[in-house]
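Shown here is one chain on its own, the form predicted alone, set out as C-alpha cells.
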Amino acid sequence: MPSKIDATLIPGDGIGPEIVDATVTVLDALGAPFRWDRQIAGLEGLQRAGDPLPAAALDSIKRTRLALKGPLETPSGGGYRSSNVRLREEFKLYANLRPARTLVPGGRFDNIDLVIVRENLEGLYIGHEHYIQIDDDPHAVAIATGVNTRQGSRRLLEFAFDHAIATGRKKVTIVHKANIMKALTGIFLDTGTELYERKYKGRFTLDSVIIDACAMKLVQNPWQFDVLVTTNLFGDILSDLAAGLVGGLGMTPGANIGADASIFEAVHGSAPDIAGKGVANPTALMLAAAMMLDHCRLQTQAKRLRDAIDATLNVDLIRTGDLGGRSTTAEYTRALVARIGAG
C-alpha cells in the first residue's frame, strides 16, 4: 500500500462541493492514498475569508504542491480578479493539459481522442489592459498587450512533446496565428520548430495550422489530430471546442501542472442553476482524478477509475441528465463505487 500523500481538496462553488464529495468517495474506494487538506476559494472564500483565493489555502498547496478543485465562480466584467488566473500565476502553472475522449458512443462524433496542451502564462491572458479617454469618454479605447516569451514557450512545447512520447502519441501539431501575428504567435511557432529538429525529430510527426483553419478542421475531421500545443488564448477556444466534440464540459478534465504545484480541476462552471438538486455530473471531475492519479505514478488506480467510468456509463447505462440518463449525481456514484468494488 503506497504512504499517504499530501494533497488539497477545494470543493469550490456551486455544485463543486457536490462533484468534489462524490469524487472523493470514489478515490476512497479505489484505495487512493491521498490525505486531504480542505481549504475554500472563490465565492465561497470571498464570503466567508473576504479573499477568493485566501491566504490559507494558497499555504495550503504551498504545503502539498498537489491540488484537487472544483469550480470556482468568478464574475463577467467587473468584479474580482479570477482565482484560476491567479492559481496559475502563483504557482507557475505553465501547462495546461486537456484531453477530449469520447466516452458515450453515438453521438455527432465517435471514437474522439485528443490531447490539447495550452500554455497558461503568457500570451493576451497576462492581463496588461487599459483604456485610453477621448473628449468625455474615459473607455473610448480599449489596449490590450500579449506577450510571449522564448523561453515560456520552449518550456510547454518540451512538456507536450514530452508527454506525447511518453503517452504513445504519434503526432502534435502546433497551432498558430502567425501569418498575422508574427510576432506574438511566431516565436512560438519557431520555437517549437526548433526544438523538434534538435531534440525530438524521428520521434512523432509534428505539423503545424492557423487556429482558424484548426477550429474549421476539428469540426470536419478530428480524427487528423493527436496533440495540439498552442498559446494560451487559442489553447482556451480550442479546448472548449474539443470538449463539444465529445458531449461538452461535463466530460473533460484539466490539468495544470507547474514548476511549483499541479492543480487537476474540472473545467467546466460553478452552475449554480443547478446547485444543492443532486443532478450534478461529476464525471469530469472524477477524470481530473484519474489524471491526477496518473501524475502521482498510481497508473493502476487511474486505470481502474477509467474503466469504471466507462463501464458504468455504457454497460449499466447509468447516467445523469445532462447524458441522457435520469440518475442522481448519489446514483452514479453509487454505480461507480459498486463497479470499482467488482473489478
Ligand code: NAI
The other form holds:
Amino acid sequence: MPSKIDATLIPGDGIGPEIVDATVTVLDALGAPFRWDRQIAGLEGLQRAGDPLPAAALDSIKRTRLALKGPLETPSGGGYRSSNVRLREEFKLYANLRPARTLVPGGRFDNIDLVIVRENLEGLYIGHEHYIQIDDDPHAVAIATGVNTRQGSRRLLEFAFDHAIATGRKKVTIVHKANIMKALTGIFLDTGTELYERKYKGRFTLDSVIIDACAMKLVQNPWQFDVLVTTNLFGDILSDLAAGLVGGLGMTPGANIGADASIFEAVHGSAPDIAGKGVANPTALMLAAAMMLDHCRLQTQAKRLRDAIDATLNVDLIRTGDLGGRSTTAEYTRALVARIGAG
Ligand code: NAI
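Cool, the form predicted alone is there; where's the form predicted together with the named molecule?
To see the whole picture, the full complex is given below, headed by that same chain.
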C-alpha cells in the first residue's frame, strides 16, 4: 500500500460539491491514498471568506502541490476576476491537458481517442488590451498584444512530447497560423520543429497543420490525429471542439500542469441550472481524478477507475440525464463502486 499523498480538495460551486463527493466516494472504493485538505474557493470563498480565492486555499496548494477541484463560478462582465485564471498564474500552470475519448458509442463519432495539449499562460490571453479614442468615440480602435516566448513554447512542447512518449502515442501535430501570424505563432512552430530534430526524432512522428485546416479535419476525420499541441487561444477553441466530438461537457476532464503545482478538474462549469438536484454527471471529474492518479504514478488504480466507468456506462447502462439516461448522481456512483468492488 503506497503511503498517503497530501492533496487539496476544492468542492467549488453549483454541482461542484455533488460531483466532488461522488468522486471521493469512488476514489475511496479504489483505495486511492489521498489525504484531502478541504478548502473553499469561488462564490463559496467569496461568501464565507471574503475572497473567491482565499489565502488558505492558496497556502494549501502551495503545500500539497496537488489539487482536485470542482467548478468555480465567475460572474460574466463585471464582478471578481476568474479564480481559475488566478490559479493558473499563481502556480504557473503552463500546460493544459485535455484528452477526448469516446466513452459512449453510437454518437456522431465513434472510437475517438486524442489529446489536446494547450499552452496555458502566454499568447493572446495575457490580457494586454486597450482602446484608442478617435474624435468622440473612446473605443474607436481595439488593440490586443499576444506574447509567445521561446522558453514558454519550449517548456510546453517538451511537456507534450514527453507526454506522447510516456503514453505510447505515435504522432504529434503542431497547430499554428504561422502563414499569417509569422512571428507570434511562427516561434511556436519553429521551436517545436527544432526541439523534435534535436531531441525527439524517431520516437514519434511530428507534423504540423494550420489552425483553420485543423478545425475542418477534426470534424471530417478526427481519427487522423493523436496528440495536438498548440498555443493558448487555438487550444481553448480546439479542446471544446474535441469535447463536442465525444459527447459533450459531462465527459471531458482537464489537467493543469505547472512548475509549482498540478490541478485536476472537469472542463465544464458549475451548471447552476441543475445544482442541488442530484442529477449531475460526475464522469468528467472522475476522469480528471484518473488523470491525477496517473500523475501520481498510480496507473493501476487509474485504469481500474476508467474500466469501471466504461462498464457502468456501457454494460450496466447506468447513465445520467445528460447522456439520455435516468440515473441520479448517487445511483451512478453506487453502480461504479459495485463495479470497482467486482473488478
Ligand atoms: P456549464 O458548463 O456550467 O453548463 C453548461 C450546460 O451544461 C448546462 O446546461 C449544464 O447543466 C450542463 N452541464 C455542465 N456540466 C454538467 C454535468 N457534469 N452533468 C450534467 N450537465 C452538465 O457552463 P455555464 O453555465 O456557462 O457556466 C456556469 C458557471 O461555471 C459560470 O459561473 C462559469 O464562469 C463557471 N465555469 C467554471 C469553470 C471552472 O471552474 N473550470 C469552467 C467553465 C465555467
